[in-house]
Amino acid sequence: MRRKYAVTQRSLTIVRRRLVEMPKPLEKLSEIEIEKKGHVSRVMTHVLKYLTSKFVDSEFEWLLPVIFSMSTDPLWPDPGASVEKRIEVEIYGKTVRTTLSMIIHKMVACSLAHPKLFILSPNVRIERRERSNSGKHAYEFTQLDFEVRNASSEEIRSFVEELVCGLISSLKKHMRTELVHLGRYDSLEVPDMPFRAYDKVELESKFGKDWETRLMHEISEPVWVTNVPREFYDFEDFEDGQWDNYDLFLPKYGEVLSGAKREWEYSKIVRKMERDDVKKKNYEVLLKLAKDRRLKPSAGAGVGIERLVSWIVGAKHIGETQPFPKIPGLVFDL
């Protein structure tokens, strides 16, 4: 009986591995694969053009990204984070880290100089090797980060819904040839608004700890997940324990956007840092601004561009959307 069980488990493992074929380096693609890569790239170009134009037209300021900093996203205690290694180097006698996300910079820039901003920000997150087969993870990816001073979560979510629906409509109109070739023209539909919203507590009660996987395989349109316990910068109501944040989930591809109303009060930020064992010395500028009451209320989000495009084109692995795939556990020559 034991042997039969072991064989079954092994068979299941083999099947899972076969479900996601690892993307190849660019130089090893066949002519047919290169043709497909071209279609994906043209869709990516349209997505970037559409999104950045909409932000500029909505009077957002386009900022340049930060690569190294003493202060970046702690990704803690977010249960969804799976960083195997944090890249640190010494520059001019100071220890700096590669950008995990530009959340700290967004909050500071939005408070002091740029009330509405967006950035195409490279993120370096050395994911655990076992995530290579998820098809959804890359150890380098680009995030469209944006932030709005004095905005509410409802305003940000409404803006995102209009952005997603407008994008799909535009793709169907202008990228028909590419979507037909990729087999997505008929199945990619403009979602209904407003998107349905779920409370994370209710999802965990219904599906258990694996609620994220269960959810993304049950939905047929983008949905919101709210009230997710996360890092110190997401707004938390200490009285009722509710978090004023939101993640956007895509069918089969999971979370594509993470956002929230932000904390701005010094006492709350310090209390949460101490509770979560976050090193305050890494966030001295943010803390000083909060203490001096120069940190302003804001709300925003970050969109994973490669995961968004993966959903649009029906990619089997997120690496298919990258010219030079960055797959957990694999390092190609380029």
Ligand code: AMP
Given for the second form:
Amino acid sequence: MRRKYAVTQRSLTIVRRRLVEMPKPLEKLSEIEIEKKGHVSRVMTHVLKYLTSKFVDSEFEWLLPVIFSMSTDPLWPDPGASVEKRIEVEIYGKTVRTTLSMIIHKMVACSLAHPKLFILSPNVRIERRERSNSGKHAYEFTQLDFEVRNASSEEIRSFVEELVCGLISSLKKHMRTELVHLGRYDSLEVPDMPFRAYDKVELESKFGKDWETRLMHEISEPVWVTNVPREFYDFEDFEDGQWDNYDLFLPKYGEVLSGAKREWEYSKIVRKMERDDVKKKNYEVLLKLAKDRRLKPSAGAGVGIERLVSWIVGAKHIGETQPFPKIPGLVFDL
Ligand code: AMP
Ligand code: MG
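For comparison with the form predicted on its own, would you give the structure of this protein in the form predicted in complex with the ligand?
Then the entire complex follows, led off by the chain already shown.
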């Protein structure tokens, strides 16, 4: 019985491994694969041009990213997060970490100097190696991260909805050849607004632990998932236990954006850090600003650019959208 079980497990692993074909490095691609890479890259270029122009036209300031800082996203507690290693190095006698996300920088910049900001930011997350098979995880990727002082969740969500709908119609107009080649022209449709919203707690009780997979196969248009318990910086109402946050889920794909209204009150932030076992000494500037009431209410979100483009082009693996794939557990020369 035991032996049979072991065999079944092994064959399952092999089947699963075969399901997602790993992207190859650029120098190993065939001519046909290079042609496909070109279509994906032109779609990526259009997406970046469209999104950045929309942010600039809506009077957002475009900030440059950072790579090393003493403070970065704790990525904890987040039910979806799973890094197997955190990169910390010593420079000039201080311990710095590579950017896991620019959330802390966004909150500080938005409060002090840049009320509407966006950043194209490299994130380094050494995801657990088995995540190579999800097809949705890279160990280096780019977030389009944005934040707006005094904004509500509803305002951010309708901005995102307009962005997504505008992007899809622009792609269908300007990227027809590429989308036809990639087999996505007909199936990529401009969604209706407003997007539907589901409460995460309700989804979990309806679908169980596997609610994400069930949801993405049931929907035919993008939807919001709200009220997700996670990191200290997302706003939580201590009275009713509701979280004022949101994720955008795409049909047959899954999560592509996470965002929230943010915490700004010192006592709440401290209480949440202590509850979640987050090291306060890694967030000294944020805490000092909150204590001095210089941290301001804001709301925003971060979109995974490679995931968004993967969905648009129908990629089997996120690495197909990267010129130099960064696949968990698989390190290429470049
Ligand atoms: P998070 O705040 O952790 O949800 O990250 C924001 C967005 O970044 C997610 O909604 C994804 O689109 C994207 N993202 C997160 N982790 C990865 C990863 N390992 N590889 C690619 N994209 C990711
Ligand atoms: Mg998320």
